[in-house]
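Take a look at this single chain in structure tokens; it is the form predicted alone.
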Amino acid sequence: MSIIIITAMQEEYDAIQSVLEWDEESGDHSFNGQRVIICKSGIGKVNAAQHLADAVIKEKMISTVDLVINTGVAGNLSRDQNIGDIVLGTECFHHDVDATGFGYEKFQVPGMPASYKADPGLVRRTLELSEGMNVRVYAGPIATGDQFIHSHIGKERINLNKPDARCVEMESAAFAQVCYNFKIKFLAIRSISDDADGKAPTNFNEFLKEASLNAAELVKRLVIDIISPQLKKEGA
């Protein structure tokens, strides 16, 4: 049994390694039979899909993969959220896909679902585990596309078509699509680094480390919650 934790950027990778207090030389750790693998894909949907698929295939030679968790940062799409807050992706969708001319739904890749939904029970449990954190945690749709959104025009285009979307980034839907194809549970845990507006490039650089650590802390709580029953069962 295995859990894969995947980030896009080095800063996000460093944050999860730091919070879990694991040796950076190895992204492969075992807890009495439960393997936890940490890896980094690089930025964008192609990098995300390629590296996660490679990681899943490699891990399947050793063990079954039960869950993939994506941790990192995102731009804000919701007025009730602030920089540093966390979003759990109830579903992830490609905001830069449009095949409606062939009768598909907006954002739907032909032959695939319109969005990739997280397990509701997993989302509920993660929300429970977030109690006591010094940031607010929300659950809602996450938009993914191969653009860094940094203008009101870009935000409005996504909000117009998906008004309940909470944040936007560049990998989660690609990770989720890979997990859909492999029939593996997936959850994106993203912290807000900027408001996806004209100040986004500056805010992103300013709050990248802080937001990455916020998301990583919630990932840590979830991973411990998953592996703890097994540790207790096996007398650890």
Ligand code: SAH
Given for the second form:
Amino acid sequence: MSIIIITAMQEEYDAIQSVLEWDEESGDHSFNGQRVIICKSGIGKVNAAQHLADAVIKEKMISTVDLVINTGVAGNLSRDQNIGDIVLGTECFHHDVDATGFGYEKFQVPGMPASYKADPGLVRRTLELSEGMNVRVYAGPIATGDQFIHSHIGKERINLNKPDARCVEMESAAFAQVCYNFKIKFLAIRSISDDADGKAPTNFNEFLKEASLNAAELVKRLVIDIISPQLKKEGA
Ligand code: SAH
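Return the structure block for the form predicted together with the ligand; the form predicted alone was the one displayed.
Entire complex below, previous chain first.
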């Protein structure tokens, strides 16, 4: 049984490594048969898909992959959230896809679902595990596209078609699509680094580290929750 934790950027990777306090040199950990792999894809949908598919194929030679978790930062699309808050992706969709000319739903890749849904039980459990954290945690749709959104027009274009989208970033729907194809559960856990407005490039740089650590903290809680039966067995 394996869990793959994937990040886009080095800063996000460093955050999960430091929060987990496992062997810093290695992205590969084993707890009585439960493996946890930490890897980095690079930015954008193609890098996301390529690196996750590579990681899954490699891991499948050793073990079954049960879950992929993405941890990282995102731009805010919702008025009730602030920088540092966390969004759990109940579904991820490609905000830069449009095949409506053929009757597909907005954002739907032909032949694929309109969005990639997370397991509701996993979302519920992660919300429970977030209790006591000093940031707010929301669950809702995550928009993905090969664009860094830094204007109200960019935000409105997404929210017009998907008013409940909570945040925007550049990888989750690609990770989710790869997981859909491999029939693996997927959950994106993103913390808000910026408001996807004119100040986004500055705010992103300022809050990247802090937001990465917030998301990583919740990923840690989830991973420990999943592997703790294994840890108990190990100790026994
Ligand atoms: N400064 C970086 C580029 C960062 S791109 C460089 O020069 O290398 C932004 C990254 O953070 C992406 O991985 C994306 O998933 C996420 N992100 C955060 N805020 C975003 C926003 N407003 N729009 C899109 N992606 C955002």
